[in-house]
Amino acid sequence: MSDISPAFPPVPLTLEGSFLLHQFFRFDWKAWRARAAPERKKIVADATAALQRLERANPKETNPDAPIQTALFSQLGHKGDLILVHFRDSLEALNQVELDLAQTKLYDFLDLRHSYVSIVELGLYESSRKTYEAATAKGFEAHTPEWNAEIAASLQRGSDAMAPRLFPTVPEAKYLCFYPMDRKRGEQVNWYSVPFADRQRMMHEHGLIGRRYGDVVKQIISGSIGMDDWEWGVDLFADDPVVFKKLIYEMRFDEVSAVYALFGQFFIGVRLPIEKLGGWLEGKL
């Protein structure tokens, strides 16, 4: 496949949608046996209220038709305890809910050991030709107001197409998998240099990976170029732990992560419902 024309940008177009926040926490258990029992149980009611709040995303009350919006998972490892997902609208509503969950007397035992921040992405190397390529056959430059313009109007038809994608609801899984991970750009390797056209095919054929595995994975990327330390967050979301193994290592031998990823740190974690958090608290998942 020849490249598209220099002429066009070599960023791929993107859709966004819901703002994401994870939180990775320690908790501590030995401050935690030193409270009274009554004063335990206090503490465990009112968090509980306080995070099903948050689960559907309403600072005052509970709505159980609500979409899940915050998840709680019990965390595996030596990186932490619980690991808080959340999905909002805006980086000020995740703001609010880190406020929100300060003022719970159980944060007084959490230590956030971690965090990260971002933005659930759809990359569109598919379609990004198509729209750049429509836009120079209207006889539209690049960069100019009426390129802008058509631009912007073929994003807005995605982001309508795909507003469930975009805006999902935390997936009623079991398991949680969370990994960061970047694109090399290196003196050797780097991907952001690598012909438009040849990112695009690697991103259709690793693509097509990930699909095989859509009715046991849920999968959420998100974007973090200039809000976290790495360029994108992966979620995978599933009953069976053993497919994130099975998926992670059949991606590696494609060609855009064997030779272009670099990943961080794998959280695993095991969902817990939020009415159980007291059963938590005495050992008990």
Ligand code: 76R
Second form
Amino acid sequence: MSDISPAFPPVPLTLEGSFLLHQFFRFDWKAWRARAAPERKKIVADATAALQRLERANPKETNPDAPIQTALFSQLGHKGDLILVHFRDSLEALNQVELDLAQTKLYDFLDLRHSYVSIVELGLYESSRKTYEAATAKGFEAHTPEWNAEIAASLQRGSDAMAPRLFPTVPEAKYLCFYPMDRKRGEQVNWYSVPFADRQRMMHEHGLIGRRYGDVVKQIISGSIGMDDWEWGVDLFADDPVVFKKLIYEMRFDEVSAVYALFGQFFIGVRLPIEKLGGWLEGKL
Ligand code: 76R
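May I ask for the structure of the form predicted in complex with this ligand now, the form predicted on its own having been displayed?
So here's everything in the complex, that chain up top.
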């Protein structure tokens, strides 16, 4: 196999940011309707307040412009009725969100049908090569302490520069499309045994297609190797849901997706501002 250099690690460098939790709930309409109106009202008020506390990094009262870190979506189809997406700084913070939600009365009507745990990931195929070459040019051998220090310093610079993308707020867009995916590790094609330079070329081409949709879609790629059942989570946010279909369709023809991508289930939802939860529970979107 011809790689950029046999001395280089095959793994692209990555930058990690916020931890992500996606939750997909089915709502028990029958049990909900069985409750008296005053009780329902109280449950709504309590749930709305709890979700508003989770929504922004700082409580809304003190800072209405604080970044959105939890967003609610009304989900289409049988896979669920409500989607919650949470962006946090740690797994503990995400776990706390789960516990906080479980304390609400509304939670008794929610059946968690699916969830996904991941971490925002920026793959650095382009700069990995330069970073590895620079470390080699300094005479460092891969994985020695000097090499590791050189790579760590480069990643730290990248992390500082990329902070807004690594720790994003939940985009304000009207629609969410989420799905998990893998790169194939089959007998015929195996992404993980493809030489680095070829993977870099394919990822470059992927980025070129993606960038053409840059104005109409906000994509957040999260890595989930070691955290959940697939290798990546793909979040797409847009104000026009047809854009999801067009972008994903076009990517299917691109080599990295056509040959190496495997997809999980797709989930689609309409943004539900938290103050509209009460209306939603009465059947109004
Ligand atoms: O982040 C960047 O802008 C750099 C270029 C880039 C990387 C490294 C990029 C751009 N992506 C990257 C990584 Mn992507 N992406 C997907 C999917 O449905 C499919 O066929 C694939 C699902 C979509 C729709 C999409 C959109 N991307 C990745 C990775 C990690 C792979 C790895 O490291 O091996 C995956 C799994 C993945 C999948 N990508 C973009 C987009 C869009 C819209 C862009 C342009 C973003 C912009 O410029 O604003």
